[in-house]
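Have a look below at one chain only, the form predicted alone, in structure tokens format.
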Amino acid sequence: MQHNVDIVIVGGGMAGGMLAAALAEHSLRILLVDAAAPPTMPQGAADLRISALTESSENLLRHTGVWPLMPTARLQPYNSMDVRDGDGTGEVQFSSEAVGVDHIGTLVENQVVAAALYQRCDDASQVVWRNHCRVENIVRGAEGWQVTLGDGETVCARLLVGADGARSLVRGAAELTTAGRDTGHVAIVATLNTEHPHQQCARQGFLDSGPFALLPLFGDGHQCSLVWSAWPTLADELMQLNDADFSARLTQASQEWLGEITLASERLAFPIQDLHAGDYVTDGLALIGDAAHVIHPLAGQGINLGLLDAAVLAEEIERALLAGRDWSALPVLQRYQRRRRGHNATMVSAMRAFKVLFEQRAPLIRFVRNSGMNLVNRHGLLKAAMVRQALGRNDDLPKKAML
């Protein structure tokens, strides 16, 4: 059996869901296919996958009707950041007051965002979200991209969007190349209880072995999400420790930033890679989110870049629709690429540079690094500029990302 739609989105993560939600009010027939089960709203203890939403991402979720579907009780705004050199004296403290806003961002479980996007799309008559649905084959046909699904059905679309992650099947079918590498780090994530309250502050320390972050979570003010990036040998050692010894190691590594720390969940570990596609688009096809780029999680920007990709692609499609032009044409898609690829490339490069900078153990480099951090900490204008960056403000945001 074969049928036609306007857009097929492969991948039901946050980038794919955002694109479908952003286009839900138009007359386009959208099919989103995802091999996973439908995302459900988490209950009880915090899920281990946490992201820091910027102001721009919050605005996108509000304008697409998704934000009200996210339970307020599971959202944790943060109004300050504390960044330290874990092996020296350098420290930079940021505050939302520097730019006159009440918070810098919001910590939220990835599953909360995904479930709210799913609910928004489920209410849209133009969007069909199919779960437990695998893509078996993708070919370019005379009238568009043909996607063969696991049940043998073939769907033909004017536009195919790859939102299917770092190992993107869509990217491979289009033969779009990537430059990627193993960062040499493994990320350990867990939920922690802390002796002292987090006070709505996101904390990040840089050790020789890699960065670790203590991100405030919803609840009684004494729970944080851990993201500890370390060399594989150290990560293996940490994962093999019992809970008490792991908690002691983390308390020591944090220099008792929040007093004694105890583990409150299981631990998960996964290797960290980064990649960047040379092109995001080709005839009738576009990549968004991790299918186009993956960055080191030390700044928590991955989710925000993916949401912006989806919003900008939706905006370019809307602009073409309103002008009566072919919204799936390559020039429209290339405009999306021009607006997003440079910004994403800057973020990929910046994360690589930060990682290399804080791995240096030479005394002179460490002295210069710590001195530079302390200089920034004393410079109000520099700190304000960095807070604006953390808010996700840049010169080419989609309209829905603005206040």
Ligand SMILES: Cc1cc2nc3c(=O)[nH]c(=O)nc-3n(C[C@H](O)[C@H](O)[C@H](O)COP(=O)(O)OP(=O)(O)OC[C@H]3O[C@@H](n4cnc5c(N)ncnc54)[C@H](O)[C@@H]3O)c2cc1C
Given for the second form:
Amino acid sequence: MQHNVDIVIVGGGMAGGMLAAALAEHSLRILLVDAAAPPTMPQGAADLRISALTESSENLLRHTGVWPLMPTARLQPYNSMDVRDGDGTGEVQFSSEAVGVDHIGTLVENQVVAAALYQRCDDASQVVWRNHCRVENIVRGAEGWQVTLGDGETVCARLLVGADGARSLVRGAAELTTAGRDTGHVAIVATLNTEHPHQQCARQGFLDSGPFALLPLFGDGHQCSLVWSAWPTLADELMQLNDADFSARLTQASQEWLGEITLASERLAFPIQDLHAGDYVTDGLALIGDAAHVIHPLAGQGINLGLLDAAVLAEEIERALLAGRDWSALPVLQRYQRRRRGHNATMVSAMRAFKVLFEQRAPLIRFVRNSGMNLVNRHGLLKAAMVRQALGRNDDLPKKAML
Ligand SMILES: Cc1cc2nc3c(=O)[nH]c(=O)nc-3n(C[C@H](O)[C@H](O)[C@H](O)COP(=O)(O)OP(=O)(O)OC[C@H]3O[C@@H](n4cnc5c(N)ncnc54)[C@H](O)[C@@H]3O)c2cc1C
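What I would like now is the form predicted in complex with the named molecule, since the data block earlier showed the form predicted alone; can you produce it?
Every component of the complex follows; first up is the chain already shown.
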């Protein structure tokens, strides 16, 4: 059986869900397909996949009616950041007060965002969200892109959107090439109990072996989410330690930043990729989120960039619709690419440079780097500029990200 829709979105992660939610008020018939089960709102202990959402992401989610669907009790705003070198000789502290805002960002479980997006789309009659539904094949036909689903059904769309993550099938089918390299890093994530309260501060330390982050979690003020990036041999070793030894190792590596640390969950390990598509668009097709770019999680920016991609693509489609133009035409998609690729490229390059800088063992480079951190720490204007960056403010935000 074959049927036609206006837009097929492959992937119901946060980027795909955001695009569907942002277009939900229009007359376009949207089919979102995802191979996984429908996202459900987590209960009880925190899920292990956490993201730090910027002010821009919060605005986007608010103005698409998604934020109110996220339970306040599971959100943890943070109002300061503390970045330290592993030597303990360089430190920068940032605070939301520097730019007169209440908080810099919000720590939230990915599952909470995904479940709220799902609920928002469930209320929209124009959006059909199908789970347990894998796209098996994609070809370009006379009527547009034709997608074959796992049950053999085919769907034709005027616009096909790849929101299907780092190993995007859509990107491959469209022969959109990527540049990137293996970061060689593996990220270990877990939930921790800490002796000292986190005080709504996101902490990041740079060890020779890679960065670690202690991110404040909702609850009694003594729980943090860990993201510890390390070379594979060290990551393997850390994954094999028993809970008590892992906790002791982390307490020591963090120089007792939050006192004694105790593991409060299982550990998960993710290989860290680094890639960027040369083009995000071609005739009748666009990539958003990790399908277009994957960056090191050390700056906590991946999904913030993905949400902005979705919002800008929705804004360009909306602009063409309101002007009575062909909303799926290549120039519309190219406008989306122009607005997003440069911004994402800057972030990808910054993360690569940051990682290299903090891996240096040469004493002179370390001295200059750490002196630089201390200099930044004493320079109010520089720090305010960096907080604005962390808030996700840039020159070409979609309207909904600014309100
Ligand atoms: C350890 C770690 C920590 C991170 N921390 C942060 C952070 O603090 N802040 C931040 O902004 N980012 C962070 N990130 C990055 C962030 O998690 C990703 O950028 C984000 O999850 C990508 O979302 P997405 O929707 O683009 O892709 P995904 O989440 O990968 O979703 C892709 C979806 O596509 C579906 N799919 C794939 N193939 C098919 C197919 N053939 N058919 C149907 N469905 C398909 C999958 O089921 C999946 O649901 C972190 C990443 C890691 C690894």
